[in-house]
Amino acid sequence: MNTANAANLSNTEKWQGMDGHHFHPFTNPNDLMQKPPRIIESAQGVYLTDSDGNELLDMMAGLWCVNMGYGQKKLIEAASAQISQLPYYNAFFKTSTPPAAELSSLLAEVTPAHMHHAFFTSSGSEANDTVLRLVWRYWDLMGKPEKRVVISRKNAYHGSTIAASSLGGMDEMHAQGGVIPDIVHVDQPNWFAKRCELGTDLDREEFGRQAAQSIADKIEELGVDKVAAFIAEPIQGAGGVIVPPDSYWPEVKKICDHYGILLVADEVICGFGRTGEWFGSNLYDLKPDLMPIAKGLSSGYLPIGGVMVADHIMDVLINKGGEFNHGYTYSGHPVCAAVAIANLRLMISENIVEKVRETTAPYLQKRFRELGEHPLVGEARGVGMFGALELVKDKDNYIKFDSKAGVGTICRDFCLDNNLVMRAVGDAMIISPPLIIEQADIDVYIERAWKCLDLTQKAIA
């Protein structure tokens, strides 16, 4: 080993032990015990390198958040001339900046036409407590208190607070803490699941206007005096990637207008440009009447998320709501603002939404759906900077693996080995990576991908 490599290696133990104080997310402490965490020391366009040396292509974007890479040199900018100049002040009391103005503008702008106000947070799941707030303060002000129960989708994602994890529909998070009252949780439409369940094919439309009906039929079985509201991703994320059906979203839409309740569109994931629109509710024609972003707004350059409020909601809160006894320190935070604001206007100068749409989605898409042909692999589904391949024992006969095989963990690990970051929810792949993504290293991405699933092919054999 040379000298350079042993250098290398000293500080990654170093790191690592440092780590042991470390108490991750959602990570077995134990493992860790066994195994320490790599360390990532740096990182450039779309790519990450650990304290070893090795590259590797990030076809997660961090956490569905780098969405416009690693190392924009505006972003950092934006930072050091804010954190210079006021690097904090609050937006209680009648108070406000420059960035938290600037950016709930610009908000206004690029979010869809009947949005027009912007409640900021630090994070995807503080968002989605707020919706809960916000969904509560409306009915109560409309002289409909008891209009409490919000129906969500079961294995649904909306963050990891109390309120979130609740709104969210993993039975492991529930089981670590409970849900709040007046949540409930109906079908979600994933066709692939049902149709290995079932063990045939299956009309892909049908089950879409079938899993929408569950919203309906929860809505009759609580009565719609006390339901207020239906909360979804317009294409769960971390629940697996989960591409509804065409006839699903018209559907839902239809039910939330006959039936008088609001529609929450969490947009934390699919906001800022990942389907190959600005928001999913872009892509689906939703108008939402709340609407939680997160991640993609500063590419997690720094902390910040919000709630984007319809205009008819404002203004029930404006005329009738007096003061909202609801915010955050960090609400509005002058340099998470400022980073915001100069990640929104890199897309905008550099036609990044459009580049998705137009170029780079549709070549991922075609070349991600080859994936789709090896032996493991039962279904390669996405829309634009979303995929997921679904690993099968037998995708003939629509059979899966047990799930206690961990195959989706294994081909992780292989993954990782090969300098490759996919990302595993059960036994399905899930890759989001940075909107700047080329089509070199989609290329490549797609070589590392098949040879891992030969790898995991072979070790499962």
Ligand code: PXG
Given for the second form:
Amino acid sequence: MNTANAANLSNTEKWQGMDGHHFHPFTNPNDLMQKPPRIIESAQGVYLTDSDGNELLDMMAGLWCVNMGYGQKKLIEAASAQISQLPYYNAFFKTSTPPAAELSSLLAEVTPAHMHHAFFTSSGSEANDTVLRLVWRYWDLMGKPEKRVVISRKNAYHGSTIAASSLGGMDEMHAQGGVIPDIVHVDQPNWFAKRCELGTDLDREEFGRQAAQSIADKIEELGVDKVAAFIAEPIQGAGGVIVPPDSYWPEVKKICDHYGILLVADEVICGFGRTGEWFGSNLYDLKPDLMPIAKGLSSGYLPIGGVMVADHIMDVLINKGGEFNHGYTYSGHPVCAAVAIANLRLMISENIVEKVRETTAPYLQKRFRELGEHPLVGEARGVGMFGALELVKDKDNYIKFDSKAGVGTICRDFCLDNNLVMRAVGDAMIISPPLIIEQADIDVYIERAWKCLDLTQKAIA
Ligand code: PXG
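Complement to the form predicted on its own: the form predicted in complex with the ligand:
Now the full complex is given, and it begins with the chain already shown.
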């Protein structure tokens, strides 16, 4: 299809024509042949503008990443200044650059107190590949090379490279890429799903303890001498904003300590203020051994991620290690690092984490719960600047829709048609807005969301 140069086409049509050559991530290419993509052309604050001039309220912060919102001058200027000064140099061969150096020291300040070293990557997926290399390296150096197995959770998302997708717990991804050995998955602490599955009352905290116990059971089954680590998002994001029962994390922490296995807290989504704390690990007092980060580190303006390493792990790598044979061309990329520094400094000067915790998140969560009153919504849950609405067939009896009916997708499409970006994970409608969102925008959100729930209900009646 060569429509790119055709006369009489709108800009939208021209871009859509050219985009016919674009092989999109996580998309059925056949669907795009039937209906070309929406083209997002610009953005400001919490609003996106598409090529037809529609203004969409972005309640997903891009893909869970544009935490400080669009159009932030300080980030733009930092990129521009650094690209002129030094667009690229690497961190290999005993070399560094001022932005990579400054970002590592800034991260040592804002991350939990027992972490003072950052390994840089370009994405969360690369961060989790690095995690796996580090976990295995650590146990080798500790003289326990047989400790190889990493326990993860069903429906976890840790990225799309082979290691990261194997660590993740998404069946559809495993089915297409296989899984590398030595990674096993236990149940996620999804109280709502279990409640619907059982069709009876289910004590939330007891369920949380049982979900944690499944990790201990797995360690016993495999033998503790084989188990290296447990990896989890403090709150599962792409898996459907699964907020664990309060009983879950304290129990998991006890289990990891008891068996002496490493705890990896994947902070790619939870990190940088989304939960109302700097990190989900602060919220749940996790004290992880390794902490992958990305997304909100640069508010998504440029691709950068990393792994924060706890001091006691770093001591082993320094004192017993030698060379760690791992790294990427763009590890510590100076322009990406400069933007991340500007982003973190902006977060600090705007007191954004405190503002989220004290003001924005309580307001968002209060209004979000109002959506729980809608007849289609079985549960409205959330923490900080995270939320999920479970769409159900029968809210009194916790009966879900047939998954094939695609009710979440129907609702998502109504949202887009009504200038609202809300993501569907199955029949859960997800939000993860920019942290800088104001109360007035939250009010706009609630109004649009309620309308789209009504439209969905009518459409499926
Ligand atoms: N860990 C977590 C917890 C994530 O959410 C990654 C790692 C991988 O990061 P990169 O930068 O490699 O994408 C993620 C990414 C979705 C969606 O549809 C979620 C992510 C990425 C793409 C889509 O919810 N999360």
